[in-house]
Structure formats: structure tokens, C-alpha cells
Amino acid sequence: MDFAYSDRTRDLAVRLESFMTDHVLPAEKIYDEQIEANDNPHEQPQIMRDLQKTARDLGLWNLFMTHDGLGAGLTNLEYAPLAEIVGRSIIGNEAINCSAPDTGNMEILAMYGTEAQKAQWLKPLLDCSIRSAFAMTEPAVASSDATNITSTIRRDGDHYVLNGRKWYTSGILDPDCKLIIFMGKSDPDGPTYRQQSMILVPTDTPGIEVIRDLPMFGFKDRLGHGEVQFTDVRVPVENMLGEEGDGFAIAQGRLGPGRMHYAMRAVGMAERALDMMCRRAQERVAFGGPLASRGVVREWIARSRIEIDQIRLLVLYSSWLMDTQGNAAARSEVAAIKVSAMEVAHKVVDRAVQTYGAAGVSNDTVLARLHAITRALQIADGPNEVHLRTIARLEVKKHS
């Protein structure tokens, strides 16, 4: 195995480096005041919108994309370097047209939709003229298990009638979203995991209700995290997306690429509290020296060195395992780097907080962000006990 960049990643990096300092980080804070100046704190800010008019120019759009000829035809060993450039800032991803869910929701439409489907809903999300939400997780059930999903896909006619509550629908908020990947049971009766289909509702048909917009450790998304309440919602069956009965196969199929996106900007993350710790740790004084003299921060900094190397290494070789094996064969390895990935991050984050005092709790930094993120994605995409349970089953099968 070989994870020598190869020549178009190291183009791209280049290219996405300084794209990234001199435009997306100063740009950080402006996004933030914009969005507190909106009406709508959902809206895109004009900061965000002149980022993206940037990177289409510098051709630095739709990298993650791979199927169909469509984005930059990077293999996951190629784009996982891009991702941990972008991973360093929170609104890198928005920047490039990188960012969950559309990210994940574009890979299933392009994979599972068909020709009219990706007229419709595919080509203006690859061009980021609008917004999608992807609704799976229930209130009422643990939705890390996906088989207890309780909405409902009821076939009448020539419409299928949906009924559920779900939340945590990431970018149900943002006036661009035109677009929910809807998953529910359409045969409760049926084979476990043939159960589930998913199905593409515009958010314009009658009976669908925004409850309310859920923060995550006090912190508001500026897409939304709505919880939503489906309400015999009516649409064509030819939204369908696949077949019925392939909903199980398609969340699969969703989560596999988008954990490895997941954990390189994990490992962006950690190396942008590393390089504030270290700063702060030189610039502070207490006690009579700078904080980088005192053994405790230093093995912090140490240790923050050899596990963001270690996670970095363990996401190439996932990555190599997806392009060379596929994901079926990479699926213990891609349970792993959703766990180590996002613990290790967290766990880096929580040292720079630490150094930085009062400052690293408040907002004046980015570290309190990152903190929240790092450990809410420890929830999201599938909790990381759920990822352990797997690595454990696949590792005791090979001893059976």
C-alpha cells in the first residue's frame, strides 16, 4: 500500500491551502456576524456565497464526489487529505459544496436515483443552488438501530403517503432546502432489513411541520436541526428512491464514504487545537514561566502529536481499503475511524481548552465550537458503541 499523494491531491492541496488561509479562516468571523445580522439565522450569509463563487473559480468544488464522472473523480485515498485541509475550519465544508448532508445526499442520488431524479434534485445540489435535509432519526426510538424506525411509507395509488416524527433533520431550516430524503417502514411486515425505503420529498408538499430547531450543547447550526413532524404527506412513487425495501442498503451504502469525510476532518479539527495550544502554551506565562515549560502541557502536546498521526494513518488506510476492496471489505476499518477519529479530536480539543483558561469555555475562540462538534459527532452517524459492537462482531467471527 501507498499513501504518496498522488498527483492531483497534491495540486488540489496546494490550491485548497491557500484557499483556506487566506479566504475561509478571516472570513470565520464575518460569517458569524452575517448570520446574527440576518433576519433568518438560517439564511446564507453573502460572505458564504462569495467563498463559494471563489472556489468554483479556483476549481476547487465537489471534490468528495466520485460517481458518474461527477465533481473531481477523487478515489477516498485522494480526497481524504482535501477533507482534513477543509476540516480545519467550521465553515470549510460549506465553502467547497462539501458538507453534510448534501454530501451524502448527492452520493445516494447519483448511486440509487434515476435519470429524472437526477435532473431534478442531483444537478442543483451539485451546483449548490439549493439545500437538502436527510430524515432518519426518531425521537421516540433508538434510531442507531434503524431497524426500530417507526415512520411509515404507505403505497396509495399512485402516491406513497408518509407519516413520522423525526428530528435532528439536519438543514431543514435553511430557505434554500428544497429537498428531504424521507426513510420510514413501507412493509412492517416484511424480511428485517427489507422493511425501510427512502423516498424524496420536496419540503413544499402539504403536512410537513417544523416543530422546533434543536442546538447541540447550546450551540445553533446556522442549517438546522429541526425536529419535523409528517403528517400524511403525499408524493409520486416515482420518488422513490431505488426500489422498496432498499432503504437499509441505501443508509448503508450513505454512511460507509461519508465516515471516512467524517474523520479527516476530525483529524483537521485536532491539528488546528494542536497548533492553538501549542501558541498559547509558548505565549502564556504563569508561575514565572510560559505554560509550554510545564511538564503537564507538554506531554498534552506530545500526546496530541502521536494519536492525531496515529488516527490520521488509520483513515488512509481505510480509504486505501475502500478503493482497492470496497466498503464492504473496509467495514470494520471504517467502524474504527469513526470512533478513534472523533475521541481522539475530542480529546485534543479538550487539552487546547484547558490551556487556553476562561478563554477556551467562552466564545472568543473556536475551541467551545469544536468541542461541542467533536463530541456531538461521537453521536451522530451512528454512536460510537454502536461502531465498537461492530469491530467486536467482526473480529470474533474471524475466530469462530
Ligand SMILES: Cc1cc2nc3c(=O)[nH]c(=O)nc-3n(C[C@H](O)[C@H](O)[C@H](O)COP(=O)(O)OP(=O)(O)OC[C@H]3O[C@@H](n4cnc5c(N)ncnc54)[C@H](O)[C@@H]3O)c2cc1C
The other form holds:
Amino acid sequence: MDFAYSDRTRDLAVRLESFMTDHVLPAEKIYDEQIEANDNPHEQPQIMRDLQKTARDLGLWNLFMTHDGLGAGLTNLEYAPLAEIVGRSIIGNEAINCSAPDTGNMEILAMYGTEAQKAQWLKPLLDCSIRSAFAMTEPAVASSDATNITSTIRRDGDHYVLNGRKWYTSGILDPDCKLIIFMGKSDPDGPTYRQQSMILVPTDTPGIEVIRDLPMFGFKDRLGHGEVQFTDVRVPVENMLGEEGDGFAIAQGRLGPGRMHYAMRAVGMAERALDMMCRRAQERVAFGGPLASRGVVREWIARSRIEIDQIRLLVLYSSWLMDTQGNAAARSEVAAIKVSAMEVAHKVVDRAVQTYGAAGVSNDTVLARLHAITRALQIADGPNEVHLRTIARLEVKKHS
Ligand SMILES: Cc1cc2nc3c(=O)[nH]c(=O)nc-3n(C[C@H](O)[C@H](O)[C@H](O)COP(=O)(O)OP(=O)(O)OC[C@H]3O[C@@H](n4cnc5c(N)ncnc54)[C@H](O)[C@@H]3O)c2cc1C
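Next block: the form predicted in complex with the ligand, after the form predicted on its own:
So here's everything in the complex, that chain up top.
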């Protein structure tokens, strides 16, 4: 194992640091103001378009994409430190076209898409001229177990007909969202893991109705998390992704790298919270001394440093495993880092909130938002308990 940065990571990290300091972090407030001023709060604010143009000009684009000939072609180990830098801002990943759900959708299009599907959907997604959504989870069933999905994909001549109710379909309210990757059962009586398929659905297809925009702990995300009704939605048979019955396997492939990306960015979120905590603790004086002089606050700071460094090492180790032995071999480590990175980031953010007092729960700093994000991401892309179940199963097997 060699965790030294490669030359291209070192070069990109320097450029990314400057981009974050000079452009992204100062744009956060403007981003929120422009969203508020827009008639449609889901519309891309102009400042984000400007940031994306600058990122492209600087060669900081599609860094997540490990597939040959697409994006920067970095390994996971090379991308991890860059994702950490980007994770310090909640708008950083969007600025460099590395945000979910587009990243996962681009990955599966690269892996399973036909040449025609890639030309129609992958190319504009890589350009960020369109956005996309991923519709798997359903309100009526426990969706952490994807075999529970009840939506249907029924063949009718040279079309498929889709029916079902989805929710937390992230990105669907963005007016630039032109593609939904929909998961449903095409063979409800087939073998458990071959019942599901994934199909590409243009958002303007008749029969798609966004019922409501779901919040995240009261926050409304710019991309929007839709509850969506699909009623007799007809799409041509050539929109099937892979073969009928491949849906479950594609979902597993999609979520692996995505989980790792969240973990990589969580390290950056935690670093930002620790940085804020240290600054505030030195400035704020109570009972005759700065908060930073109190033992309890010093312990929060020290523990945060230890825990962040631990998750960074696990991120690098699991990235290295994915690169050298494949996603399947790294299953347990990827599950471990998805759980631990988000738990640590949440804990560090929570300590920072406490250090800030009332200001920490206001919207005057990014902390309240980070608190919500790091909590929600212990459920999204698989709840912690499901990842713990995976780790335990693999661990027990070693000893049977
Ligand atoms: C902000 C956000 C964005 C999201 N974006 C998307 C998206 O774009 N597309 C999409 O399809 N979905 C999306 N989701 C949905 C997310 O993937 C699901 O919420 C998640 O998979 C869990 O499914 P569920 O909510 O149905 O929980 P359930 O399956 O009902 O589980 C509820 C709880 O049960 C517990 N649990 C489950 N299994 C076990 C077990 N084996 N052992 C012990 N405890 C267990 C866990 O604590 C879990 O939180 C998003 C969710 C959030 C919060």
C-alpha cells in the first residue's frame, strides 16, 4: 500500500485548493441568495453555471469518473484526496460535476449503456448540459431491501409500460433533469435477484407526476427530492439498461462507488467543522477565558482530529482495495467506510454546533446544514444497519 499522492493528484489538488478558496467558498452565500431570488427554487443559480465554467477551464471536471476515456481517468485512490477537498463545501461537488445522483447514473451508463444510450444520455451528463434522477426507493415498502420494490415494468409490444410510486427521487425537480433511471419488477415471479430491471425514462414522458418535494430535516434541497407517481408510462424497449433482470446487479454496482464518494467528501465536511470549531473556540470568551482553554472543548477537538484521521485512512485503504482488487473484494471495507465516515462527520459537526451555541443551530453558518446532511446520509444509499449487516455476514463467514 502506498498512500503517497501521484503526480496528477498533487497537481489537481493544488488547483482544486485554489478553486475552492478563490471561487467556491465565497460563492456559497450567493448561491443561497440566488436560489431564494429565483422564481423556481430548483433552477440552477447563475453562480453555479459560472463556477462550472471556471472548473472546466481549469481542467477540474468529472474527476470522479474512473472509466477509461471518460472524465479525468483517476483511480479511486487518486480521487479520494480531491473529493475530500471538494467536500469542504456543500456546493463543491456540483461545481465540478461530481454530484449524486448524476455520478452514479453516469457510471452505470458507462458500464451498461449501449452506444446509442451513451450518446443520448451519458455525453450530455458528462457535459452537465442535462441532469438526472434515480428512482428506486418506494414509500410503501422497506426499500433498504431492494427485493421489496413493487413498481412494475411490463412489456407491451415494442414498449415497456411502467407503474409505481417512488419517493426521495433526488434531482427530479431540477428543470434540467431530463432522465430518470427507474427500477421496477419486470419478472415478479422470477428468481429473487433477477426480478428487477432498470430502464431509462425521459422526464417529459406522459404519466410522470411529481406529487411533492420532500424536505431533509426541514431543508429544501435545490435539486429537490420528489415523491413521484408513474402511471402507464410508456418507453421504447431499447431504453432497457442492460438485459431484463439485470436491475438488482446494476443497483449494487451503482451504489458501491457512490458510497465511497460520500465517505470521501465526509472527511472534508468533518475537516471544515473542526476548523470552524477551533476558530470559534479561540474567539469566544466565557467565564473569563476562551472556550478553547476548557478541557472539555479541547477533548472535543482532540477526539475530532483522531477520528477524522482514522476515517481518512480507511477511505484511502478501501479506495486502494477497490482499485487493486475490484469493488466486490472491497465490499466489507466500503460498507465500513460508509458507516464510519458519516458517523464521524456527524459527531464532529455536532461538537462544532455545540461550540457555536445558538449560532450553531441558526442558518448563519453551514453547520446546521452539515448536521442534516451527515445525519440523512446515514440512511440514504443504504442505512447504517444494512451495511453493518454486510460486514457482520462477511466477518462471520471467515470463521465458519
Ligand atoms: C436525502 C435522501 C436522498 C435520497 N435519494 C434517493 C434517490 O435519489 N433515489 C432513491 O431511490 N432513493 C433515495 N433515497 C432513499 C434511500 O435510499 C432509502 O431511504 C434507504 O435505502 C432506506 O430505505 P427506507 O427509507 O425505505 O427505509 P426502510 O427500509 O424502511 O428501513 C428503515 C430502517 O430500518 C432499519 N433497518 C433496515 N434493515 C435493517 C436490518 N437488516 N437490520 C437492522 N435494521 C434495519 C434501518 O435503521 C433503516 O433506517 C434518499 C434518502 C434520503 C434521506
